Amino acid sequence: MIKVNELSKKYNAENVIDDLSFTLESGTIYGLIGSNGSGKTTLIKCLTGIYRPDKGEVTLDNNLIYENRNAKREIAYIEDTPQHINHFTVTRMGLYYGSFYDDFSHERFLELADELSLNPKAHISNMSLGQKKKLSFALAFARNAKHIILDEPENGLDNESRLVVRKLIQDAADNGASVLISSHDLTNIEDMCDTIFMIDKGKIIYTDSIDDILENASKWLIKATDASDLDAYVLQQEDDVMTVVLLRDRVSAREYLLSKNTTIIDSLKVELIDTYMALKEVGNNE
């Protein structure tokens, strides 16, 4: 279990991460979502032991992660922009990477490279971003890491490779790993994750299971003369017809809208992006 306790990190005397506390449990896939500058990358760097917290702590099984080589060996981390040794071949990169981890299987690495359509003899300097990202996955998932942290994992991947990667992530969680995925693509997060952390201005503004988040929000096409009187996030508006998101379940939202003398035109499917925007714009102002 990775535990974050009252974690803060500053740049230029300003908190980028502000007093965060949460845990990453085994066998669960977590999604970390937030806009640019919300603190996602800084949080990930603290979780992986790259950055030293200014306040609070990050522990893995009660051991501090920062400057703890043994704790870091329990984590597989894939960055948004892959960092490999350009003059190495795929095979040599596997041998080099595996020399740092006792749980690395070179045989499994070559199997994954084949699944992801990587040529073992290819030089990294000649590979595209997508190919380098696939190499990162082959390296990370050739291990038996207890904790997996992924920053924008599907950037640069083709559709076929995305399916392979999603299965790797799910299999890892099914085998007891905790997985944290940071992404701007909320559709992919919605499809893959069990629990969501929504972060804004260095603070977690909301966390819950995907199912509960979507059950406790609703989206509507309505007709109303004044949207300012509604406790809702307006997605789109043309004259007096608007699409709104309410942080209420469908039944109570319908009752609320009717009590506000609105005309309900249609009930729409609510998605994670809708809920995130409503929580960010409306939830913070409650």
The other form holds:
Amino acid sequence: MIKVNELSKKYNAENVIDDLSFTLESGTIYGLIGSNGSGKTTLIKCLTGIYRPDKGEVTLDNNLIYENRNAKREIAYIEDTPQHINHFTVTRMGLYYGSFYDDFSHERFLELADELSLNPKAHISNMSLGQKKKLSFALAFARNAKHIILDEPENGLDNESRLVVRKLIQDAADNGASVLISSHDLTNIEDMCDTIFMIDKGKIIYTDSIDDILENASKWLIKATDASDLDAYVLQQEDDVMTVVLLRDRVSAREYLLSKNTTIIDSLKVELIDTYMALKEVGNNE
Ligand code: ADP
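Now that you have shown the form predicted alone, what about the form predicted together with adenosine-5'-diphosphate?
After this comes the whole thing, all chains and molecules, with the earlier chain placed first.
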């Protein structure tokens, strides 16, 4: 189990990660969501033992991860920007990468490369960003890592590869891995993850299972004279007609809206992005 305990990380005396605590359990897919600059990559670099925390700690099975080779070997990490050795071919990169990890299968790597339409003889220097990203996946999933951390995994991938990658992620979790996926694109996350950490300015503003997040929020098209009088996040407004998100389930939200003398025109399907916007607003008001 990866455990984050009161973790803070600063750049230039300013906290970019601010007193975070959470755990990543096996068999679960977590989504780390937040806008650009909210601290996702910095957090991931602490989780993967690359950055030294300024305060608090990150442990894997009770051992500190920072500067701990054994702990780091249990984690497969896919960076947003792939870092391969440019003058290698795909096959050679597999042999090189595999030499660092006991759980790497070269046979599986070649299978994955094929599934992701990568030519084993291709030179990395001639590959597109998307192809390099696919190579990162083939390398990481040719291992049997207990913990998988993916920074913006779907950036640059075509739709076909996305489906392959999603299946790899789901299979890994079904086999007991803990998976953390960071993204600023909430629609991808909504489909893949069990639990969400919403991060803003280095703090977790909300965490819950996707099902509970969506059950405890609702979206409405309403007619109201004064939006500022409502405990609601206004997504869109034209005169007195507006689309609002309430951080309440549908039944209590309906009661609340009616008690505020609004006219409900329609009940809409709430999505993760809606709750994220509403929660961010609440966080900023506090
Ligand atoms: P995200 O991955 O969510 O986009 P980052 O973790 O990359 O966020 O960045 C969080 C904040 O830290 C941003 O304000 C960014 O400008 C700042 N930051 C990131 N890396 C550095 C660095 N090496 N030196 C100084 N500031 C940094």
